[in-house]
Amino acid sequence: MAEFSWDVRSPLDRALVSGAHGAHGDAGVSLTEIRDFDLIQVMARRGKAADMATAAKARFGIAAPETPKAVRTADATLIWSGPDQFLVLSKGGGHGTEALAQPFASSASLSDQSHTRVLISISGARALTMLAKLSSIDLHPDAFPVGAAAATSMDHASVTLWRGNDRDGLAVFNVLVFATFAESLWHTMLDSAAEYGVDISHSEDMA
């Protein structure tokens, strides 16, 4: 019997060229692919809600959010999607489906995403700008603050997108696409930044 070696690799592993890209000085956008995470779909049972949002928030200690909010806690992030149901991102596998089979066992059914999405954190002084050309959502810190979140579309791709917490004071975008648009949508990102120029890099580390 023939033996398999699978080599995991990232959907952007051709597309990634870590360093500089587009207008030359300094970077106005950075964009890093988060790899190796865990992403956890949590889904409420047939009239099952309030017993999973009872269940969320003995697991987690916060209440997973029922409107498009993305909440955190100390070693995971809470991201609403959709009615009666949110992802659970997180590294390591302290929460992955073995360790939220059984909180949610009576309320819940669990989705392993992890392999189907590319993380994308998108920062700089002008991610904002580079992200209106490509979202139909207002994201002015008035109207999209830290903590918000919202399931949309980019370059006609289906994407998750929230609002992070700032880095150096500056507005962090994180980017969720399933694995068989990330390259396209890759693309029209690094297009649409070219001007401001870009920083380019991966990383194991979450945002």
The other form holds:
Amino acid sequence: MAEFSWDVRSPLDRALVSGAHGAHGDAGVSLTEIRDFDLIQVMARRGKAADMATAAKARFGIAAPETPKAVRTADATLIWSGPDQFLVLSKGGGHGTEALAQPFASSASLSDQSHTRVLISISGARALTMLAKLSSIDLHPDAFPVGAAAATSMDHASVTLWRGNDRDGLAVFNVLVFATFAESLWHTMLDSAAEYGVDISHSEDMA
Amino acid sequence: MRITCPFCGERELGEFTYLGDAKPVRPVAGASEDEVFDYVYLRDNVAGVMSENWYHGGGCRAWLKVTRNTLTHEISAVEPAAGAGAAKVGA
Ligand SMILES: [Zn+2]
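Now show me the form predicted in complex with the partner chain; what you just gave was the form predicted alone.
Entire complex below, previous chain first.
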């Protein structure tokens, strides 16, 4: 029998070239792929939404979002992904399927999405201007403040979008996209951001 | 055209897929062939207000029941279809 040596690589392994892209000068947009994360989909079983909410509160010490929002704990982000469901984004296995199985055993079904999505963090002074080309959602701070989230589409690809905590006084937008659509969306983002100058990188750190 | 998803808010048409008339109800087991034929094939061609099924596939992936005027495209109501969201049914 053949021996396989699985090499875990990002779906953006080839497409992502760290460094400067597009217009010269100060980069208006920073695109950072966040690698190596745990992502668990938690979906209430029929009639068990209230029980799931109770279990989430007990597990995370904070209410899971019931409207399009993202909330943070010390080591996890809970992101609304549809009615009676949310995503748990974290690192290091502390909130992986094994850890969450027991707390949600009687109320929700879990599905490990860790290797099905690519996480892209978009920041910089022109981030909003660039995203306005790709999203039909109003991302103005009045309409989409820190903690706002949306299940939406960009360039025909289904994405989970949310605004994280500001960094250096600037908004940070996060996009989770299906792995097989990631390269396509990545190139679209590069095209959209090129005129503002892009700083491309990848990181293991959750912002 | 924009549709206000009860879960996501107002979104562009491109995020939604049209299924069709929300009126037909699946016949009970053992229904006559005529009843099944009606359910599968026959549709009213409504000029005016009708009830339609739409899928928010580019968003929250919930099924919606949309009340729309086919002459003006005016949407007067959007509600979750039966089964959309575990909390909405069979509690
Ligand atoms: Zn929706």
